[in-house]
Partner chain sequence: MVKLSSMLTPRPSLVVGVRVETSNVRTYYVKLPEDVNLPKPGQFDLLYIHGVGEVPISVSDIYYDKRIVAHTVRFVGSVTKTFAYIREGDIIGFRGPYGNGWPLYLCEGKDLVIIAGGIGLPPLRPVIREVARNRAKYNKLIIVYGARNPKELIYRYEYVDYESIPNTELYLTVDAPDETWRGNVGVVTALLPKINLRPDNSIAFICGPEIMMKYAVKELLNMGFKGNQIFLSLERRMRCGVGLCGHCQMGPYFICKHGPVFPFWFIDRYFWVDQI
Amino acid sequence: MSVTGLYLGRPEDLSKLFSGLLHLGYEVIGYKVVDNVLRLVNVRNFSELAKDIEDLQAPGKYRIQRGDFFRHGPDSPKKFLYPSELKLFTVMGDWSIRYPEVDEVKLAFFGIKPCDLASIKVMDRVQGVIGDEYFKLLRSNLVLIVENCTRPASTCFCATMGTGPRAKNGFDLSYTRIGDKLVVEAGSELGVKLLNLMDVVPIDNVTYREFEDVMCKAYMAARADFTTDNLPEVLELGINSSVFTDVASRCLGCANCNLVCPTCFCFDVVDVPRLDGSADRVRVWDGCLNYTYAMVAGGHFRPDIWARYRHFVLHKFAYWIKQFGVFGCVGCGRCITWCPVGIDLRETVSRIFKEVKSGG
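With no structure shown yet, could you now provide this chain on its own, in the form predicted on its own?
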């Protein structure tokens, strides 16, 4: 929710905002082109941020080219708030326990998209509630600066999931590029302070109408062929649908979808022995599409790939609602883009939705 209303500035004002965050002691995380891919990294200079490029995304396809607007790459805020590897403690040779020291870092996400903002709010429901101390420490000092999406990718469906293309709440500052104009709004007290770093004025009526028109068109472009009305119940009614086996016949079980998903939180714990007799206990990402994920003492409760794929779909759109009161999918489309065989999650959900609704 905006606490200031809309203001008008220029894209150049973003460099002043960037410098202000560094001056306040924040580590700025933003999108930078690394090896022809948009990556979220620690950025020390405004000139490092990605610009004058466009990312082309489709099922199983990704590339960047010259352009004037991009969406996102495979990284999400989860990369920093819930890292792929995290040392929990070390067991020393004398069996004593040593816990790693964690510095209190101030992070500022700069220019993330509304779907990723929504993913952080989902993580608040998961990691925050279950008491992940690492997540809560970083979250307490987090600044969220969001760029609204004016041209969603062909794999985006944030409008269907209610997470975009315009950020509604939970941000400190959001901005929208419209040609040589920058529409800005603050969503927190800190955001108001950051807004004062920029040369902005209250928005005029002409620009406001232009802004509303741009966001309306973006909303229409970011919709899937289904709605979320009663979606959990509909999908559970279709739990025995042949759609799952049909789609999963193409699935490689690589778990790329789990790894790029901004909300997947499953993990494994491994022990890493050292030559001095000590051992690190490390938390690592895991995913329900991995074959070993469902292996337990005495057997395997999802040996078939179709069952693992079905669990992934139902967890995102049905079980998550029961667990945390929110969908586990934010409509970012990463699982579609980064699937090596181009499986489109939207098609799966839509097919089952139509099948159940038609009584098939």
Second form
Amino acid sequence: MSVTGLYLGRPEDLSKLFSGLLHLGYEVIGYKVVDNVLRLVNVRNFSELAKDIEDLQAPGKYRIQRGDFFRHGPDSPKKFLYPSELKLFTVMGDWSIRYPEVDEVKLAFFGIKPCDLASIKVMDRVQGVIGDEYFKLLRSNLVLIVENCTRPASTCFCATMGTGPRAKNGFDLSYTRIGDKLVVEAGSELGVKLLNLMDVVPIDNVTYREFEDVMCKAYMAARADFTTDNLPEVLELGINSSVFTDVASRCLGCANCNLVCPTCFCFDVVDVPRLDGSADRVRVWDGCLNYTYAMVAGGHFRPDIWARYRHFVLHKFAYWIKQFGVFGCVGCGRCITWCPVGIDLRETVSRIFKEVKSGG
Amino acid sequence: MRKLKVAVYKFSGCDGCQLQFLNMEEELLQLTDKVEFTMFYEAKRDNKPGPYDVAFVEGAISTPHEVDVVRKLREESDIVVAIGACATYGGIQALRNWANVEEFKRYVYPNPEWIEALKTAEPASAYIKVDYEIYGCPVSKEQLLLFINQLLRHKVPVLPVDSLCNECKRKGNVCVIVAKGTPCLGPVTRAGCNAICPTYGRGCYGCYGPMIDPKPELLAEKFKELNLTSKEIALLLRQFTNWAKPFREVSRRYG
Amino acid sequence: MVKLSSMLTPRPSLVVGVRVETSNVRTYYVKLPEDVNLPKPGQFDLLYIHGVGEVPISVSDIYYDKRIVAHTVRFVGSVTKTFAYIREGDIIGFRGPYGNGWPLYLCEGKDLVIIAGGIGLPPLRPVIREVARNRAKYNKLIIVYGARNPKELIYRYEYVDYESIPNTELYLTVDAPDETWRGNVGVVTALLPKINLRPDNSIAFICGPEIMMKYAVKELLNMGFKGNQIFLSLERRMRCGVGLCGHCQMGPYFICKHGPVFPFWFIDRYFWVDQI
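Next up, can you give the form predicted in complex with the partner chain of this protein, since the form predicted on its own came first?
Then the entire complex follows, led off by the chain already shown.
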């Protein structure tokens, strides 16, 4: 029994955890290097998981190289839980409805970072009581093995958003790699069960101090140039700020930010009529940066790119709180890295923050 | 229901777009229950004169004769649909618009005086009112089929107009600009092809033409950061849809 | 295997009548499926044409006993244009009702001012019907309606009925009159100052193009109306009707589930912001 809840093991123990999950019938989703990018994919062997790799992330740029710690790639849990294309149903020629059948899979995310854990919690709020059935189906059997982030990337700001770099709750098991030590924490009943599969002992004082030190340093590294104190109100006060027009003057309107965002949930429904008289209705990801997003027949509510960009920013940091009680941004930095022209969300927010605070 | 009378006709182009009708294979059999290909030289011998309900026209308009024919087709058809990069933007034929056609003629043909060519190769819309355009080089048979299915259900046909990035990311591709520094026209190009090129790790060539509200001038700035020369940037934008105005203007700016 | 279902599933419903309103506006009378709730005035439904698409259409009349609901559609978009091919006896997909509806309970004992522009009248027609049915509950009814030209005025055939409701005033205006037009000329908002409204004891319901609503609100506020006496029905792109697809946001509000009817003072902070 450890009073801190933390246990000490070795990185090799992770393979036991991995096997344990497979044994319990879970499909394990973890990071694997595919074509020089860290991808979140179904992994069958522990050895497939990315190892000795580091991701270099900067605005508009992503590379990998040899290293000892990585954060993430373009994929987030959303890829699995809220797929980009999902056939809702087929309306047959006689108006009967055929719903798709899906396998009852049990997914385990292995080694996702606290920001992505937070993104799942955000999705929980968004889907709420009436939300997406497919999401809820997967969510009800979901296991979350989270790796705490000891070395945030230059695009990360989870500490500011309060989502990392250490996972606080909502996981089944979290682990932290410190050199050849592994610090493990169980966050659920299943987590305790999984912990017992590993060869761990209660954490000792020296390692605890090391853990604390590593997490504190990571925390300092994952901060943006603004705080969340009154952030929704401050940003809404800056609703007419020229910062939006200024930043958006570089924006392509391609919607990559929406598409890589782990929490963006907007969807369009596409009709696919067929010659046999049936027709599908397919749900596909949409994004507020797309021109057609706010278009209606005979009108347009946000024809200008700055207005669409402003909606993106304000939704994440202001409206989302009002709608769902959490921020829509988890500080993962994907929209910064994967923006083809490298627009930095943090910069936009902090400029408006400063402008409003200085009464500008 | 009366069958839809359809004409498929080609101007200056490679036949690739009308071939997409034939590539439908299985669906083609079902399609012929609802559609009568009244004129389709590529597919049959027995071609009948108009009027037609719908005329699908492929290829750029590049000779005076083609102007006459496309005008006649317009008169004979309720709906005219331009299909493919050539019929919608002039296609690769329009590459000659960047130079002097008389010089081309002298260079290529032993008797250039026999060649009757217009000064520029243009999309069908330069000469007639085009009701709808289906983009791509070639057009995708899925889009073609969707278009016809929409028409058959009396729907004003709609095809995607936002960026290719949407389709590319939905498909699970990784951005080639960000992960490899490969120049890609995806962020300014209309979706519709299901991101074929980026799926194979290559940049988009923009064959579907500019998306709605495109910003090629900003993407060109990014290409500069990727150490492309002005000439390279100009040529990137000067491919299958070089004559599309937003691409043409930025390409011109870079040389 | 698990079979999914979807709350976006349309219910096949019979079109029991079609009425031509103008050259590009028709009303579709839909028999509701048995287990569907009857709508309240101001709510909307999602109507699906097989293989074509789905559109949000506000309820323009409710026949409570026959369970028939009217939807007045203007043919402007790729889906609505297909409505021109829908005939009596056809099946269309239905789901609804969605949204909150007009707060009629607040209007009891008060003057009710209805301000509509163009295709904004249909969502307010059930309100007129309600006042006619329960006339004693409400004070004066004032209807102000404008369209681009006389041919685009919707429901012209029943204006006499509106005027025959006791204690009711009907004001009509068009931007571009034709030779038959004897009435007011100009925008709806220009007409407002000429009408004797009682800001101290009135509720205003407004629906029309966003620009018209902005001017109408300004005019009413000038007259002394308070933000909690003005209600607007707003429009946005919509895909789901239940606050999931994201499209209909105006600031933090989902028009589909928090609206489409809003008390003005709820939204005044966002209403004036350009391209919000």
